[in-house]
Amino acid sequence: MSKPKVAFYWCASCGGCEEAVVDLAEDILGVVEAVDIVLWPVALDFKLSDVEALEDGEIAVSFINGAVRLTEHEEWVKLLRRKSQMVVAFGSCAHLGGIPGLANAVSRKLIFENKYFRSPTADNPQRVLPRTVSEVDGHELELPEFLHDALPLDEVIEVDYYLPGCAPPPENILGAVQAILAGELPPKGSVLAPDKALCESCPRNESKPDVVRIEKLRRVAFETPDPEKCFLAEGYVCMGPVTRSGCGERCIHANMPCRGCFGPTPEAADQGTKFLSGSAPLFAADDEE
């Protein structure tokens, strides 16, 4: 009996969600034995072509990191989408846009401009911006077209599963799949993490006071956080009363607060204004100032 086959993508990203595969160290040999890789560009020489010739569904699962930001992008997870039985949006950048996502403030020009024109290391006098076609020496170059935003891997495809984190930890990853290839997974549409909110297994948990009143917002480019205390609590903004938790809380032990990368809890549809909502009551101000 053949193994299923998994591809791992990625489109718009740090490369981070691919080093957490690396990371789970001697349990991918576990994995790579008990499935056949098609697809993973990171360490394996396949083509597009190569993914072109599999039959429709015949990869088992694709693991897709990264925003969808350029056409070349689009194209690879519509061909995936359809080669695979399951897609599972892989890391932070897929599930919700990430810091691809951050672009999105800004229109593509301005991008470009920054990019090309005024960035200090820049040097191009001809003010020259990327063409998607190009003639040189008698020869058509093409290059992918940088979309007007970059989106997340649900509003391009329909995925089944949702793997989250800035990069997802290695035990989740192997959890993930140990549960695929037994057959054992949630509902479909699920993100592959907890519900409850970071603060319920963050370990400063049981420093936060009863009334939280926030006198100055701090920032840790500016100030060290007292280790054992609350970071809200502090000034410092924490996105954990929001945030899934499941990450472990790396940063919370590197005295780090939270920065959101494992998605809203299910009851917040939109992350940052559930925390806005909650954490404005918290300002001890008494005038408009």
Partner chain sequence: MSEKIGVYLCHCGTNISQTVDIAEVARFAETLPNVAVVREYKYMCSNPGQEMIKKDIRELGLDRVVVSSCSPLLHEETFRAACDDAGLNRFLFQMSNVREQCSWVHSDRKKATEKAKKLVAAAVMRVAKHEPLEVRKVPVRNETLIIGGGIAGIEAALKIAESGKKVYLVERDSTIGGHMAKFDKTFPTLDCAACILTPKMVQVADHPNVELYTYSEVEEVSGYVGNFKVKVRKRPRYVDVVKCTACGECVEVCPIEFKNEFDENMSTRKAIFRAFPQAVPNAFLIDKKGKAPCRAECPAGVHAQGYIALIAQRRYADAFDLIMSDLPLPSVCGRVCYHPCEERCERGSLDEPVAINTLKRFASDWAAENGVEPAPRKRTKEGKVAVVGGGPAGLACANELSKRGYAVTVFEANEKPGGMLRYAIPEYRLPASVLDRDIERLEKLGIEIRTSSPVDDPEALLREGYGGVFLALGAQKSSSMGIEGEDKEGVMGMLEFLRAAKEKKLTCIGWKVAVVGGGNSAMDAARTAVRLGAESVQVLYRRSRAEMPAHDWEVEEAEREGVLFKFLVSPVAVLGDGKAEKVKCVRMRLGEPDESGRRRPEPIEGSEFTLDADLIVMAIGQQTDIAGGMEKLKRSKWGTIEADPVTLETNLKGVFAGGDAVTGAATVVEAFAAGKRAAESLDRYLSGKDLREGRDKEIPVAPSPSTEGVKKEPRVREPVIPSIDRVGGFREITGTIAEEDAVREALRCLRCGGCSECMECVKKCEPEAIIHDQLEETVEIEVGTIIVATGYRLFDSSRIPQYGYGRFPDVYNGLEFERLCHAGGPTGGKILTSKGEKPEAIAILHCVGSRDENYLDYCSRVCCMYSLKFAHLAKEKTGAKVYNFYIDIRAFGKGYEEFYKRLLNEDIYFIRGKASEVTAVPEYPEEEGKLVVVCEDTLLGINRRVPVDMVILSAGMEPAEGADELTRMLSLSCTYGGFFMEKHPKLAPVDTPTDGIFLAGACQGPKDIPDAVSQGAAAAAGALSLMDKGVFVLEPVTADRVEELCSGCKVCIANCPYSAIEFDAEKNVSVVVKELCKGCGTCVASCPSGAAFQENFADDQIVNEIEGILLAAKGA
The other form holds:
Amino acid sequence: MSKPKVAFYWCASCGGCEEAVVDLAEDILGVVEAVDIVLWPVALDFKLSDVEALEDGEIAVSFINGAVRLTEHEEWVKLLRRKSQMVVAFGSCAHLGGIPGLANAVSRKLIFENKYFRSPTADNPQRVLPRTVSEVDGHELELPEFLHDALPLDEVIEVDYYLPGCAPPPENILGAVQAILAGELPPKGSVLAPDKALCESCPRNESKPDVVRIEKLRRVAFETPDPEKCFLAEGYVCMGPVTRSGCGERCIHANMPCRGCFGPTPEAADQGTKFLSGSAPLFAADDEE
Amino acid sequence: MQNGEFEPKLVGFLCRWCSYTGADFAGISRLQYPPNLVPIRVMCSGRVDPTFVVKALAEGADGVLIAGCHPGDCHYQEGNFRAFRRYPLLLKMLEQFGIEPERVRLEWISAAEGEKFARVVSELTETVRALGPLDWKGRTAPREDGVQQGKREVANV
Amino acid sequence: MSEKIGVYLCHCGTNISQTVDIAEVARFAETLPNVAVVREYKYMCSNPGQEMIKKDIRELGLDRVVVSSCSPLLHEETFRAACDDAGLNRFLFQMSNVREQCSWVHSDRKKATEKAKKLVAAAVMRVAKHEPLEVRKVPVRNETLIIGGGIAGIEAALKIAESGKKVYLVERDSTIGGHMAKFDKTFPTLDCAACILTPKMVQVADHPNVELYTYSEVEEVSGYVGNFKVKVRKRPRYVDVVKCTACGECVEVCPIEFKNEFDENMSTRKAIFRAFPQAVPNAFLIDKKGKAPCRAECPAGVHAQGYIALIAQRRYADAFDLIMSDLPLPSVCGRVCYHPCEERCERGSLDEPVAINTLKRFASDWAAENGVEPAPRKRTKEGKVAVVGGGPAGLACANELSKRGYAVTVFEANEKPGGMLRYAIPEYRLPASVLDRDIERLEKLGIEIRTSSPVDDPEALLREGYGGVFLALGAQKSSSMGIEGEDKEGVMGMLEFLRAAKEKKLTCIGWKVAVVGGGNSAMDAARTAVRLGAESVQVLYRRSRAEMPAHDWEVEEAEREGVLFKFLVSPVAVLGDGKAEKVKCVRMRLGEPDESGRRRPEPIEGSEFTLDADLIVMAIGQQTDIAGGMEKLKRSKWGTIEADPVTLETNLKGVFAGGDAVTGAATVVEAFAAGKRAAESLDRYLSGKDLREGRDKEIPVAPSPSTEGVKKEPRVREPVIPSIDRVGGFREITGTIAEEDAVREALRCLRCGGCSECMECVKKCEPEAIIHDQLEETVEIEVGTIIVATGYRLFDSSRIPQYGYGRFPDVYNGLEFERLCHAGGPTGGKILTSKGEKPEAIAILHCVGSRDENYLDYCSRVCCMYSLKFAHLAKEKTGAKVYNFYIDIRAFGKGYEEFYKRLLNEDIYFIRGKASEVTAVPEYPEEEGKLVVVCEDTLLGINRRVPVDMVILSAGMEPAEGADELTRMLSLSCTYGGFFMEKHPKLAPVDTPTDGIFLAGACQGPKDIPDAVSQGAAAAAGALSLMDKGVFVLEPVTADRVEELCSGCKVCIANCPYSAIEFDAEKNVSVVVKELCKGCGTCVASCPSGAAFQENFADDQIVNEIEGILLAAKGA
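Can I get the form predicted in complex with its partner chain as well, since the one above is the form predicted on its own?
In what comes next, the whole complex appears, and the chain from above leads the way.
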């Protein structure tokens, strides 16, 4: 029997998620041994036609990272969905929109203006903007269109599992792959991380006073946090209370507060407002904001 | 929308002790105010999770009122102070989303202030009417003609 | 699971249906998810309406119910009960308020209907997420707290007490009775207020089920219905209510007078007083603002304000007696004390401090001159005590113990007692005759003084039969500097020098004297040397003038007497051939501050110089010099005796020590203080009491008194002999002030403490009921219900300046006029103008403050009637012309209109028109010397000026002072004007929105006596029905956690206003303490990970409600 086929694809992403796969280091050899990679644009040269040539459902699992930002992404993920038995939204951007998702707060027009005109490195006297169709030497050239929104994967295709993190820790990736290979999977739609928030596993939670009062708001850009103490109690904005655990507290160990890349816990509707709701009353009366 | 005029859709979170009673008092006093705001009763303004506000706005409300007891009069000692702390941050966040902070209003309305309740609802209605519809999704990233929309619904493959 | 929801739309007669198209709402409701049946009915809250719901639950198997009708605050309970009846959990119900918040407030039928749809949709969506909940029942305790002892509180207390339940009645004033006790007559029956009120007051006080806390305030209320915990702060009355027989003897002797608040400040009362003769409890109390600052500052705690007050009353003997009870040697103290009391004297902040010490000297000298002896001492105690050392500490201890009834023997090693007073204080400051006089007096009082009787072994005294020993050995040795040549002749210690001078064994004629040191004893030595004929006297001090420990005035006097000062110098060697001839000194500079905070002097190298000196006096301190035989006593590293700072116990049982021997050299008054402290210890020791318990727990210092209206006046100066006459001898420098000066000076006292603690009342009080050192006490009680009956306060008429209240003495407010009419009032019931004349014309102004948008919007309800009562009383008592200036006459109560009619026939003038002004500026001759009321007579349509002799302002009612504090304490709400809000203005006028708390009387709104009494009874009934039932059902709204989701982030803990969340460190989760949770839901909103939820206000329920509203909005 042939090895299960696996595809990796990247949409609007920084490449960190791809890097995370490489970070499996020697473990990757085990993975490669167990599976047959049919698509991995960052590492291997496969073409669209190669994937199109596959049977529907032939791919056992596709790991897709990045937000859907271009019509090209849309086309690709829909194709992969058709060809795959299982799709895993890989990393924060595919899971929730991530950093590219922040662009949704402003209009496409503004993004273009900033990128192509205002950016200090932009050299664009003709004020050329990307166009879907352009003519070069008499040939019509078609480029993918920049979508109106950056979308998390599950707003474009059906997603079976989510592997959170920016990027997902290698151990989690390995765990997920092994679980898939072994067929030991949680209910469809699950996020492959614990349900409790990060504080639960945070090594600094013990240093947190029972009644947290924030006297002064601090920023890591200006001060170095105490390496033992709870960030929040010290006044650093730490998303730990609102963020899924399971990341291995990598940031915390590096003396950086949690930035929330694992997304909200299952019961919290919105990570941001929840954080606001919980932490705003902790500030001393005459604090900034 | 009636007769083409925009009717703001407003959701109000009223604390059970002061503001909801104040709204009842407005009723008992037969004070007239615009019908745009629909009240939701909570035990305390401190119960109002900003998530609710965002939820309401995202689901189609054009404005939100949070009303609680006057500072110092909170039935729960200082639940209203919690609400008060969340409020400016919430406004700031909405502002970053491109939403006018005037759409969300926090007011202290006592059980005796039926008149104030009526006034606040009238004011908020007019403020939001002047601002126009919220259109959360359009607002957070205004549409341009000819741009292909990302599809929100799950693709049927 | 799919729910079956029944939706019931109420018409509320036409209340809802006239504005809301119910049929359309019904059609809409049918389209909502899970709705199984929609019905409408005229009155859903009626029995048939409820039956309809019950039937559907039973027959259609509904598992959720929505009623769209009025406010849930009104009928939620009705429909929940209906669900219950039909076997459906009462919390699977939701109500939408389409009356108060829809049909009544909107007139556009279409829009109102749209809103009603939204409301119904919200309720339908919400109820789908409801879950069955269990109610929590809490037991209700059988005690009631009533706050306020006015007529409403009294009535409530009696009703509850009669039913056999316990009542705690807390009243802020010293007596119960409230405002009614001040009234003369009551309208409309004109019966005497006291006659109908006082029996009720007595009945309350005597009732076995009533515990009365007067002069007390509720400080904190916690808990919830049925189980309130209350802290009551009992202010000290300083009189034992049980022992006091209300004989009033104390009042006669009290020297302090204050304005009498009960008479609205129109008469005076003493510092010991009772509000009025029928006060309940009928006991006196002392108006003590606290410990007077002068006494607080005095190390020996001398009752300075007391003797000052007595001197002001020319009661010098009493003053002297008081001083003697505090101090053993009053004349001495009046001369040598450095009087820290005067530093603290509040008068100092106005002009100059009262000459407290001078007054003490005056009283003491007056007593000596007039042969007045203090009250004889009685030996009442068994034990006898030995005091070793006849200095100030020893004598103070002896005096105090003899006062307390002990036999005391003082053992003095020298041939004469007095210690340092005798040997170290120069004659010019303290003549020996004065000291002898004071000591002889002590001996006459029965204190045995054995001179030339050194004691080696204190334990031997114990063996001899003394119950206890106080060692007051003093510091007898001058410190030495340890410099080269110190042993030469001509170098003396300060003590030896002063003693030699006192014993006239020394002269310094023609000598050059150098005194080393900068303290008071250095000044004494220097000034003594001047008097002994020295050619020159130089004081050498190593720091600068600013650091000198000597009192400024001592330094100034010394300078005036010719003493020279050399600062920043220190002697390093005494030079001379066998005898001192020169002192070698080094100059100093000031370095860094040392641990005493003073800058440390450092020698400047190479700055040495020499001075000529025949005599060098080392005045740099004293040391204890303890004789042999005391080896067993534990000492400190400085050689002083070690004694407990509180009890003065030494390491030897029964042996106490104090004064200079323990502390090192200190002041006379500190020695007195140590002696008194030792006496307290010995008294406790001999009577087998604990030496520490409750010790040093003292009443707090009085706050600064108001100096408003106090005229500035310089303080008295003691007569002083000119410096030129001084140096020739040792004549006492200062003299005693004259009697008139003393009285004038005493009157300058601001009486900070209120009561002066002169102790005269104590002397007079046979039942020994007076407790001057009583402390504030906080008692904790637990009650099931609370009735608030805090009443009102009168509107402050001075807020309306044009009426002249506070400016014109003949403009009175209502309560003042009540007192003027009252037989027990300031005029004995005569209505007289401020000149003491019978008024010929009286104006009564209605609606003062009330019905006035500038002040109180509301009608105070009682003013019309009490104005009529005043009119009647004024007419009856004076025959004057009486004018009523009114807007409307509101005579709405039973018999009120009749009373008004009666008045109309009593030749009283009624002028309809609000007075615009009361002026004393005449425009016509007949207005000369009169007050003129100006108003527009709206019936005649003319402006009028009515000249009168007296104006009564019928001021309105405002909530009592402190009502806002109570609002917070009890989580009450307020309505207009700050009156407490009732649960429902018509149907629940004595209930509050807080379960278990009821209102009675004017705290809920202005009302007259019959209404207040009715409410008192009604509130009692409310409380009784709760307590009789014994349980209260709490709404399930508490918060909780899904443990599996809680990350232990602790965010909720800081968000909870009640500290009702604890952290379980073992499980790493937050835990809600259900008993403390009040159900605000703040923690739920704050839970970052959605682990928290609130019963009946769950996130999904509220979110569904939002969705319902917006779903309906989309449909619209």
